[in-house]
Amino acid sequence: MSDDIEVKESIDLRGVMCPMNFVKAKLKLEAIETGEVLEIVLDSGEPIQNVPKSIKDEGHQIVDVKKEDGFFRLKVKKN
């Protein structure tokens, strides 16, 4: 996917356990406008497996996922 997606806000949730990482991501999404992009940094394992699915279930769009050294950068467009 593309690096040129404009990120409005970012939240680093490394070390935050499920389901609190989703709760924190959801609260951050509520603070931005529809159409804006939130970048979420997540650990591998349960966080990257569960948070994107839960965000999609809320009706938001996953626009990019990048794996880095032991963690992931997830970009979510608020719908």
Second form
Amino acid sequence: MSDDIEVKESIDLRGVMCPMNFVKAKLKLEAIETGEVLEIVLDSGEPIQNVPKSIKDEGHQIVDVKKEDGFFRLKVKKN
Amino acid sequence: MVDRFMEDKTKRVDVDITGVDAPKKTINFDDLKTGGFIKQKQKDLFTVRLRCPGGRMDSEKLVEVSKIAQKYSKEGVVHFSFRQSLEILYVDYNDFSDIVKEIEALGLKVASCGPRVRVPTACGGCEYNPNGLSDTQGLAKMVDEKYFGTPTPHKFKTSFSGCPIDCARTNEMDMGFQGVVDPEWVEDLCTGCTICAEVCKEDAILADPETGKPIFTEANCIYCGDCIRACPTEAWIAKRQGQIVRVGGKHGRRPKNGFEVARFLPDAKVPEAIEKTIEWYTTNGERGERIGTVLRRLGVDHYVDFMKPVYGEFALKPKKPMEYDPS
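Previous: the form predicted on its own; requested now: the form predicted together with the partner chain:
Whole complex next, starting from this chain.
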């Protein structure tokens, strides 16, 4: 995992409840091409417990995870 | 009492049901098998309980059942029972034979009451629930097909939960099965992202403050598999998957928790576990005694010893469950 992954789109989902945060991430993913990367910012707690596994269930790949102060920054490669 | 008659008599019993309003007519209770007809407060009216293992029904059949309910329920209502079966309320006992014929023509059956193996309940399981670790619906179907109606000293309720959230309340069943997965960490694949520590609700995984890598405390783990599902790099894998088996629980007037007797029992061994447990129960239980009472009377080791050939390496040394104390 590295910082030089090219990010196509970014969405800040802090404060967005489950499962709407996942649905919003999914809509963003639909708008980019296969192989491109979406950056998602998620709160700790429930969002980080739920959204990564849903992303995996849908077949996308989490290529980078950064923990920051009370939230996470994920990079998701669309498959 | 009329309902005891219907629930407990297994021999053919002809009952004269001459009533003020009803014409003289005899009903062969043998045809009605083992119940599924429950006396209501209202004169002449009964609840007819269908068999819906795991609470699942084809939508096409549901449409037809609703037509039957419309025809036979004097109030035009159904009730979803606490054990996931559909009950048609306010059915006149004179219509029993007709309603059974129509229900059976759909390929559905009437449920049971009394001292026997009851319809199993189950959650959605791994088929469509993201938390699901076990094919609860498949297992419930299997139990319904193989063991439903088997006579036992008292009622014998089973349920299947797909994960440790345990929506099917396996702890309160005569015999309950709950899906579990044993997680294993593969260090080479771990990037130290700390998501597993974040998702673990049991403090079984903490992140090393230096490396972010997991520090695993198995004593806290309830084998839910959240770490496996959340890990972005598949650094948590399933070492083994199976069932926690709980025996001797019940709800009702004097609730009791079940004994945890096996863990990671493979799904393929579930039929054998049920069969052998029924054998132990019918051998050792007295009429009217739930299996939990027998377990507490003879000691749980008596059961565990008997089950050794089935549970084998998956057997647990059962701890005394926490008991409900109404005082």
